[in-house]
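Single chain ahead, written as structure tokens, the form predicted alone.
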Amino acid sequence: MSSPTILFIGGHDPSGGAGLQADIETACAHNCRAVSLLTCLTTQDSRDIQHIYPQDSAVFEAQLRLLLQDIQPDWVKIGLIGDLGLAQVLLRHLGVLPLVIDPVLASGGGTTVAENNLVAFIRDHLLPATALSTPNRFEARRLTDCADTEAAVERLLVSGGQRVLLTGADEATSDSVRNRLLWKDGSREFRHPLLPHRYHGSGCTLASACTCNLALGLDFEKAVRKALDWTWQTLRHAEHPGRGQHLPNRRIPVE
């Protein structure tokens, strides 16, 4: 049997911790085939991002159109978009392809990477088309302009999108991390021990692992649980090659 093909759309991180490199490494670990489109280059290291350089939207659209004429992906995962023009291209061309969005609105170091017009477009046009979105608590609040996280999640579910995986490591206040998969008629909670370091690329790794598991035919709850378990292992065995955050070790076997 051939491996499922996943189209990964995101930015390039020179440190290798996040972005398209994280996506492709995750796909390899899950025995999935990765095809990819670059939204933007970045000036960043394992500490933080300094600047993003979005692709020209016309060039990006030509690349996307030609790729889709040749290869039909089974799933699509979107990470860092970069600017409004690129987001509009994605909406025009992705059609009914199953879609996972990791709404990257700020770097792990806290730098904003999405202007307000892009945040609004993601909320109003891209999220309603998703099978799964994976915001952390900060991203959920910014996407909905809600000060309260619970109200933000409710608004995300009402506005569209089948399921929301709300991750909790960014604001964990105990010795465990609470992640919740939510849909209109229910929810499922997953807990993992809080690890001691800060990690660069954990969100990319998790969203990509969810996408791979869905492409492999798992139902949402099992896909998310396996993705969370494996991502936790990549962080437990994380490496520290630079002077900033630890980087996930995506060579960990998938069980």
The other form holds:
Protein chains: 2
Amino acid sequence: MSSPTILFIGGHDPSGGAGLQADIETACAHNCRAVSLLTCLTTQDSRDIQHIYPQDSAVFEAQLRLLLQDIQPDWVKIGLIGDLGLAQVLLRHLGVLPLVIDPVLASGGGTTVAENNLVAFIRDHLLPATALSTPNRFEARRLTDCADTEAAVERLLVSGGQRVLLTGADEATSDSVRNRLLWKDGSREFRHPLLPHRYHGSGCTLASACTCNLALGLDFEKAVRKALDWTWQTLRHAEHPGRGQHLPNRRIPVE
Amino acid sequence: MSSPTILFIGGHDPSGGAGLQADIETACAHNCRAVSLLTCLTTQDSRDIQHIYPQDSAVFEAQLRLLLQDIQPDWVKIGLIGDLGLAQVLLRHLGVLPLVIDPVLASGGGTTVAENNLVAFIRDHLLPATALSTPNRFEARRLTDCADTEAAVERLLVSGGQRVLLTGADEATSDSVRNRLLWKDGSREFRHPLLPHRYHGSGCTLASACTCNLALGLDFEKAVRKALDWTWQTLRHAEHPGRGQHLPNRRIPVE
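Form predicted alone done; form predicted together with a further copy of the same chain now:
Time for the whole complex; same chain goes first.
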């Protein structure tokens, strides 16, 4: 059987921890074929994003058109969007394809990378078109303008995509990280031991691994469980080549 | 032993055959860690490059500075540069690191991606700083302004880098492809059976594989031979997800 093709859309991270490199390495590890478009270049190191440079939306639309005329992806994963004009292009062209969104609203270091108009557009137009979204607790609250995470998730499930993977590493309070897959009439909880460092690109890795597993035909629960297990392994074997956060090791085989 | 870190500098190709994706996938296959900077975004499919968009050189320099303050690469590979200002930034910051240059001057479809002033700068300033360059026959002639390939290579060896891998797939005339590694007082020839299709990204794959093998500590001859063998395997197992050229399959293990 030939490998599924996944279109990855997001930003470029020079340090290689996050963004497009996380997507491509995750696809490689899962024996999926990647095609990609970059929404933004960034000035970024393994500590934090300093600045994002969104691409011109007309150029981006030309790239997307040309790519889709050439290669038909089986699934699409969207990460950093960066700008309302780019989000509008995505909705125009990708509404019919099965879609995973990792709603990146701030860097791990706290720098905002989505203005309010983009946040509203993601919530009102992109999330309803998704098969799965992967917000962390902060993102769930900001997307819905709710102070309480549980209320935020309720609102995402009513207005948003079919399934929400609420990740918990950003606000872990015990010795384990609790991630929850939620859908309209059910949920499933996954726990993994909390690891000792800060990691640059763990969220990108997880969302990409979910997308690969879905493209390979796994059901949602199995796709998420396998993605969480593998992502945890990439963090357990993380490397520290720079001065900032640890970087996931995505050369770890998928079991 | 921890994996060597390679800084890849080049363009982004949405189809995933060439450019940064070729670099990252090749690094993955060789168990090397990639960091990267993008010189250009492109409008490109698996047939040809339609347009390149070089990044602002001041932004590029800021990205490069920040990255080098954070992570020290063991080797550097440069592919598509696209613009004289970017080439000048590269020379300013990378002159002391071991360097492989794939002097990309035109796309596989024939579109020029280097103006004459950039070609001259590569020849006069970047190639003399390289450990290895990987021109094809057309690029060797254009770099040196020689009509004859043999004369071009002589000139590259006098004025240019320490070693030249002259690739032959662009002008193969028999049922095998002849690639030659040349240095000031010697040369070594490698032949591989000619494969039936056109491939998008074979040159990027080869140059990246050479860089990985050098970063892993192989000598030049062994690094090049292993890189040629593996690249040939990625082409033999190439996939054809689009309407244009075949794309190398870099998920093939390195033997």
